[in-house]
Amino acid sequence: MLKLDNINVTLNQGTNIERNILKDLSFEVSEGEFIIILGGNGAGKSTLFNIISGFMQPVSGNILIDKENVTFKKHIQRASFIAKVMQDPKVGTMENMTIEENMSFAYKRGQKRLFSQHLTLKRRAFYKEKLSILGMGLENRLEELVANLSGGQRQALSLIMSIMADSKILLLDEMTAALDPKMAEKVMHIANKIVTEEKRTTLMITHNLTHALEYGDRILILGDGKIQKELSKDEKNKITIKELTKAFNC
């Protein structure tokens, strides 16, 4: 499904402040696999997601999705098959628009958006069906402005919006970091349910080691622009948080 082959990313190339962010980074993700990405500050996690989503391009190396080389496709060209949920709930939703308008915007990701064509009874029923997955009652508040929602509700809405289109890859970037512990658990549980039941190919960056052990199929620990350690599902099911912390800091 997703293959990164010898990816190198260098900032300020050719200057005295040149910095290598990713260094010959290579790994593969199978279709439907849920990968957890761990790494400290400066490890290259955000750069990795920017490379996959097309907001940055590598100095060298290739990115393949379903065996198609997308290395030099811009993020707009990848929007139809890569969805992303950001750390800040306010980034993924538009507060001056209603829930329904946000859903309509997400539904046509990567395509020309004409709202008037989408606000139909059939489409509205589809939006309600998706929102009902959250168990937050948002399916009954379609005409309400997103500005009225809590941070957790907005993040949950962002998650549902990310799966509106039939994207091939879902990127979860510190999705629960800005939420209180109770809401973080709820949103994470919902995300895992969606990823598992719909077999969505997913990569998630997190600093929550409990989530790293509880969810996902594999853990990749990124450090100094490379994969420093990989844990299979069996390995991560046997490891403790203390042991993972030690591996994380290796």
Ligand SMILES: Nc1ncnc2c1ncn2[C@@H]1O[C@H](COP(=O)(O)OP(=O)(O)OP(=O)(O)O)[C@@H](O)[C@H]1O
Second form
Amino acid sequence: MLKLDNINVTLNQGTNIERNILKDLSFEVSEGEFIIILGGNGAGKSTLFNIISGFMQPVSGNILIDKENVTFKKHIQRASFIAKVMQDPKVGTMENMTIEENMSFAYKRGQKRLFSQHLTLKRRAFYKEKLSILGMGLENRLEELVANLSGGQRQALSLIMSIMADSKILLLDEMTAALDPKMAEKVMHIANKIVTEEKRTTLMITHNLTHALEYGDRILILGDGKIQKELSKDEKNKITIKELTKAFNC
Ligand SMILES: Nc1ncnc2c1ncn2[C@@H]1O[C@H](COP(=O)(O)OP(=O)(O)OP(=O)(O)O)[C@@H](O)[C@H]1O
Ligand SMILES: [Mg+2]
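The form predicted together with this ligand is what I need now, so please give it after the form predicted alone.
Next comes the full complex, this chain leading.
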């Protein structure tokens, strides 16, 4: 359902600081697959997500989603079918808006239509139901500003917002990196539950090798702008963290 075909990304093209970030990168993701992406700092992982979500454009190559060529669609045009959770908890939510306003924004983006006033109560119940999945009590704080929430709470809210938009593809970029170990486990567990239960096509970048082995269907290891190694579910189940660490410089 997602296909990257010979993607090349070059930054500062034509200058003396020209750099090839992604080089003839090709891979395919099937409907409902949960892909883990590993790779050292600067390997091009976040760039890959920017290419898929339309925040950056490749110099050559094609991106197909459900056989539709979206290579030159802007990120706004892809927003209804691609949702992203970023490493920085502050990026995914708007702090000067309430939890409810943030959720409303995410929901509208997914639905591509505006709400009418009479839907308010129904909508609020829907938000509460989604937030209660987190078990953080956020469902009772709908009218509070997001600025009042901790980093972990904000990241969990970002996750719920991105999933709520009902997008075809979910991109998780080091989603748990800014969270304390307990919160990281909780957010990861919730994400996995939703992704697997809903069979959501998901790509997750992580530096957490325990998560890489515990979750997902397949591992892609990115290095020097290319896929250096791929591990199937079976290979993933057999490999140890020590061996995985050896497989790339992380
Ligand atoms: N806008 C930009 N301008 C110049 N260089 C960039 C830009 N965006 C990314 N790069 C460079 O591209 C390379 C890949 O960056 P990217 O953010 O994709 O790495 P990453 O694999 O996500 O790393 P990390 O694990 O540290 O997040 C890096 O060398 C980075 O400096
Ligand atoms: Mg990155």
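Residue numbers count along the first chain shown, from 1. Predicted model, so just to flag it, every value in this text is computed and none were measured. If you superpose the two forms and keep the largest set of C-alpha atoms that fall within 1.5 Å, you have the rigid core.
> Can you give the C-alpha shift of Asn16 between the two forms in Å, rounded to one decimal, after superposing the rigid core?
Spelling it out: core superposed, C-alpha of Asn16 shifted, distance 2.5 Å.
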